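The chain below stands alone and is given as structure tokens, in the form predicted on its own.
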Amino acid sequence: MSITTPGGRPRVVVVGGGLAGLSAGLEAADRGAEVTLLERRPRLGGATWSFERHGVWFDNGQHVFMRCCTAYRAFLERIGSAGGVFMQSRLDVPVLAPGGPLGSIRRTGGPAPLHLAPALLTYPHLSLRQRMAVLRAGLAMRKLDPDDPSLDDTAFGDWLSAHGQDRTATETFWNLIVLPTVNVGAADASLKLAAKVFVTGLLTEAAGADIGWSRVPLSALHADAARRALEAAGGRVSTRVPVTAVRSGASGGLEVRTDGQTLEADAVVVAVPHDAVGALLPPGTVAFQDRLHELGTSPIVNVHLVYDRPVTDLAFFAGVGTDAQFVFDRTDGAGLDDGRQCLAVSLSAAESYIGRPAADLVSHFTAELARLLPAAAGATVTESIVTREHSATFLGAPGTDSLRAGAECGLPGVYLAGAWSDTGWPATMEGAVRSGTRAGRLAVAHASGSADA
């Protein structure tokens, strides 16, 4: 099967239908390319998807973004989904402890980095001495350059220790930011990735870390809307189509091979996980191609609990002194309007939870929420489900930066995209979209013989 392009439009094939692939396809289509997107799974959206059970919609996991995620927010605008998200007017992260006071990491209207000082100086989960030490460490971190590759040689935990942070400060403050963004605990995370999160999100622009999240099921927010947008731009989308190889074509272009078919292309964007890239491309095409497995993986687990009544009026909160890392009210996204409340417990770097039976996790986190929310102790869980992403992200530990490939590779006309690639960001939705947009732009430039990159 070959792709025909009326009017001589450049032919771009995108392999992979996650956020990176969808943004690559849209960028290429918007630049005039004839786009075909192939996804091996029956759905689009990659690591962001939803499903319905007993009339309740559940996301596979809780995904949030920050105001500084400009590429992701532009992607939502492009696909018509900007109205499906909520964005805080000002950063405010409630922090609960069992039987303890309610704390908050919130910003004032002042300039960075002083916008966080009042909240830190009154943060009840640390002593005054620890709060002052956190402020000093924050000022020191502001001097770091997230683009400095040497930072990747250091563990964030070692840097924190060298700057006066004890275990309590790490667990009750630094982990609240690093764990959900890098998907690695602060002690083991790359300093380079941690610096990106703090410097870009919290310490440069006061509004940068304001948090947003979906008000609708993720499949509606991303996959359904992006498919409509891509098809409206003339693109073709096919699911359940596993690609087996991308190779140079006999006529000078490129060939994308599927089960029994070959698609011809002028350029190809390969937007698949890092552990799948090597099998699709000729050996030596990607830098460190035989070492990409060293990027590792880190899992995420979500425990979804539907209560027979409201048990909290908080839209979300973080937990300290509990296994419940972050908890989100997903009642609206679940489609509930019958007086019940749906809470999703989000567990990053979830190695200790990924293999546990669902019933055990439901029981454990029902008890944990009862410790944090008095109203939950007297409520009944009417629905529950556990979702697991075994390979949710690459493992953002020291030494990974050099393994993250750039968009260009050794096979002319083939470009790489994905949150694992060299975006400068941790494995986030923002990184995925940035990589896809760049790859789509490069693909069209190559296919049309343009110097525009």
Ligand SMILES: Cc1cc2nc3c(=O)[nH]c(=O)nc-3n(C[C@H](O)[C@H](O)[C@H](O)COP(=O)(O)OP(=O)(O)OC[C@H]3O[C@@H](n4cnc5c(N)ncnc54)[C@H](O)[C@@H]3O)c2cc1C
Contents of the next structure:
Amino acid sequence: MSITTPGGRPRVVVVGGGLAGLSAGLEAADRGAEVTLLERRPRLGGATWSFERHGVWFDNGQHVFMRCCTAYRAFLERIGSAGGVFMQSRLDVPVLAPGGPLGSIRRTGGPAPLHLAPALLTYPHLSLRQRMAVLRAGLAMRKLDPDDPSLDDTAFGDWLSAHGQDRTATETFWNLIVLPTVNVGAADASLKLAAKVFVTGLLTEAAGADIGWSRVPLSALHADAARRALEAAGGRVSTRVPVTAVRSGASGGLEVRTDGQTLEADAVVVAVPHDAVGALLPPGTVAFQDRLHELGTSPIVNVHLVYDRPVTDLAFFAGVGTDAQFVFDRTDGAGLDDGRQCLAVSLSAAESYIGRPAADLVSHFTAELARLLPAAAGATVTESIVTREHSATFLGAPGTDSLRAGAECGLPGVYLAGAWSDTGWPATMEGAVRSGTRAGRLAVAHASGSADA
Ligand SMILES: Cc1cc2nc3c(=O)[nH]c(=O)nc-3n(C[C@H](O)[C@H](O)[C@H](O)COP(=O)(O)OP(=O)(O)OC[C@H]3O[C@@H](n4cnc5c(N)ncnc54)[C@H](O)[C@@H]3O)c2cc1C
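Can I have the other form now, the form predicted in complex with the named molecule, not the form predicted on its own?
All chains and molecules follow, beginning with the one already shown.
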């Protein structure tokens, strides 16, 4: 039975104000629903947010996307934020080693997969033999089907070994792509997730892996803009409202319970992290509902260093032979225009860093950057901060694929969304937006009694 508002619009409640929930809310509103979005925190944006300290803006962690992230890029367009990001016209990742040559993973203007061949054949951090082996493995990877569930039985490291990749190739090439995208080291990552990144990003469309990132604080890019867009589309947004349960309602619709009230809805999108879903829904509603915690978590740490002067011209770079995995120039996003430079050292799969005192991490990475950037050795760090996200993503290890739930669940009218859900992607902004958009569409179709899915 469809319960609608007096104006005839179906009522959709979205639980969770991360990228998945915001996308779901916008999709539902754009399809004519009356949307109410409930977020338990005081702010929107979920795993993407920013804060100001001493007049400098810091993100909770550097976020990047690729040109192949079409849903995320459409979301930015929809909320009016496309101008807030920079995108490379051609993939070019500078790779620095202490005292070593400047390498680069860059593409030519040619078609995939040949677009990467010149860069790989001249990549200075590998021997000629290793480069040829990487090329052969890349061609073998192109034959993998990222939608094949059996790939999730295998660790990417085992596949790499079977395809002639040694430790140096893993650390100085494969990890540069797998660590930041899957948030697990190449050795331990699921082959299925690694294949998704390589096949969709690097090996199908030549431009697919061109990299983009925000030029403004993430909260401005996502939360503020999405809230404006959702409210302009007639949606209501309430923060500091933890949802406690989603249940069938007496009148045939659904009830969304919070501490203080119960909302009636025709359809509900539950867009909360995997370890929060189970408690909101009746037992047995979601496949593996009591095992979702087995998706695990993987941390990300960022060490933000503000130098008293510019220390690099590079917008970003990867490091090899150093603990600094990726370093981004955040000066514009930080709002600095006084001659100082803000760098963010982004550390994925950061188990070994998450518990270390901030002062240790700042001094360690100040020294690491001095080894990579001669100008940093003579500069002074005027401001520093460490951001830690203990549960940045689920752990993209073998065996996790079957735990990722689809949009539909056992409670009719309730749809699941989130980067953790069955998107085929690692836990990314793209996966979050894809799942949210789909769930929003399904919710409106259900609420309006349409067969559209
Ligand atoms: C430091 C860091 C760096 C990252 N880097 C990248 C990157 O470079 N590229 C990339 O693509 N991805 C990156 N990611 C991953 C990406 O940010 C996430 O996958 C994505 O933002 C998750 O969105 P989501 O909406 O699925 O979940 P979340 O963002 O977790 O949103 C879920 C929301 O639900 C809310 N909630 C939970 N329980 C309730 C409740 N009971 N009631 C109401 N609300 C509730 C939460 O407060 C939260 O706001 C990174 C993540 C981190 C933390």
